[in-house]
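Only one chain is shown below, in structure tokens, and it's the form predicted on its own.
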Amino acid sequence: MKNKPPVGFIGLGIMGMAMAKNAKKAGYEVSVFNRSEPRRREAEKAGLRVVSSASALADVSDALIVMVTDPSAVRDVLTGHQGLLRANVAGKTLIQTSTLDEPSTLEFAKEAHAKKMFFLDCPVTGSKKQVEEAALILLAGGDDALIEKWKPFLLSMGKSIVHAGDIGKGTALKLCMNLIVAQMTTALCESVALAKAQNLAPKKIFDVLAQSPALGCGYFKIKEKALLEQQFAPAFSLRNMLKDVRFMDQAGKNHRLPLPVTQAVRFLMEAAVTDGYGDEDLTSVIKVLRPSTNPSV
């Protein structure tokens, strides 16, 4: 795109704020909207143009990214009071990057198309560090030509695009990827908990991982400090991962596919959220891995 079009962002959490900043760095005219006031003030300090509503954002943007928590939040910013789809959006493109379930994604696409709006299903992989470094991987579901049209804009926020298929398949792929992350996290937490129970320094686990060509990976390295120093500032919150794990579990049931390990991960994460750790990093699930007082265990 020689003349970069104006773009908009709805949702200014850890991911959405950094994505908007990166688009601005790449030379796009960026406008933003967030439902809560504190993040709007932060956006203003960052030099982003803040508008009063999602529908107002549609008036000044050719492409609009939605990055919010869950289907109910997407529903609110699309069709709620002064929602995006209440504006004249014909010919504009909605890029849905939130992690949802596939049925919800298809429903939102249908509603956008009814307003003559183009739709890309495009969740992302990566967490706080990757989004700040514009190193996300974008998982796109939708029309080839539409993806190609917005490729420069998408790559202002990430390093690559994987075309997963039709609308809905970007979301399906994201759940497959987050399934791996959820199970890797709980495996690592259980490993650290078992080391402690055996009076073994957990650092030894990471020493081995760092030297293992099979098991060493960037994700384990990223989570090392959190687990060794018990620092659980959220790069990806436990509550949000639990939401995604529930989507995975339901997707398996929808397709009559048993996912027994994912179900066990779900129960563990639900226990940790019940204990009050939902807003901490997902590695805080380790806090519920404690020796039992039941002698039969």
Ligand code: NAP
Contents of the next structure:
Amino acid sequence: MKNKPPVGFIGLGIMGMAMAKNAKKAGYEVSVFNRSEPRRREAEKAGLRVVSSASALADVSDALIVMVTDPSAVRDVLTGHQGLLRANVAGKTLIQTSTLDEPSTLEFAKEAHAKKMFFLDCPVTGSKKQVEEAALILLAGGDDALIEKWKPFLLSMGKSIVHAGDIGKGTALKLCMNLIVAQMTTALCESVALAKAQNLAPKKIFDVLAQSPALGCGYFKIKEKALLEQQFAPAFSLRNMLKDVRFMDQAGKNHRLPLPVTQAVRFLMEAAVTDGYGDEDLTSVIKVLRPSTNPSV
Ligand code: NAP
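Just the form predicted on its own so far, so send over the form predicted in complex with this ligand.
The complete assembly is shown below, putting the previous chain first.
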């Protein structure tokens, strides 16, 4: 593709805003739409062209990235009032990057195809830091030629693309990756909670991790500050991770595969969301790991 085509972004949260900025930095003509006003204003300040609806965005873009919360948010932006699929989208490409479950992804692909729109299932791995550095790993499900066509655009937001298989398999792979993230997070939080219960400084855990080639890893390093300094501003919200853990749990059930640790993680995250920590970083699960006041526990 010689000339860069016009592209659009729907959903300007932690991920979508940074992706749109990176595409603009790479020279794309970027237009954006966000449901609510504050993020639209922020986008304007960043020099992005803001349009008034998802369908208006479809009118001016050849490829449209959707990066919103969950299947019901994708439903709203596709077929809700002034939704994307209400525009003339024939020949355009929908790149669905929100983390969903596989059945919803297949359903949205079917609806896009019915409007003669191309569809790429393309969730991403990486969080706030990686998206800001255009270092995401894109997990693509769909046609080879379509991925190839949009590769330069996708790589304006990330460092590599893994082709997982057909539509739906990008999403399936994303849930496998987030299963690891969810369990690493809760493992680290339980470890810190156990250190505190034993009157041991949690910093010692990170000192050991830093010296261990096997156990020390980038993810634990990223979460060190949050846990030691109790800073829970979201890089990835607990509510969004709980959504994904529920999708994993359901995917396991659909395939008659027990996922006992994922279920335990789910209960822990549900307790933390019930206690009001859903909009904080997922490390805030540590707040529900407190010694019990019940002497029989
Ligand atoms: P976020 O900061 O909470 O942003 C969510 C976005 O979705 C906002 O733009 C929000 O618009 C929009 N939205 C929510 N419900 C909507 C609806 N009904 N109609 C229209 N727009 C709606 O979330 P995020 O962290 O960017 O995550 C976005 C997606 O990427 C999620 O699926 C998440 O699981 C996935 N993801 C996140 C990370 C991460 O580390 N943060 C990493 C990989 C993947 P408003 O401004 O109007 O609320």
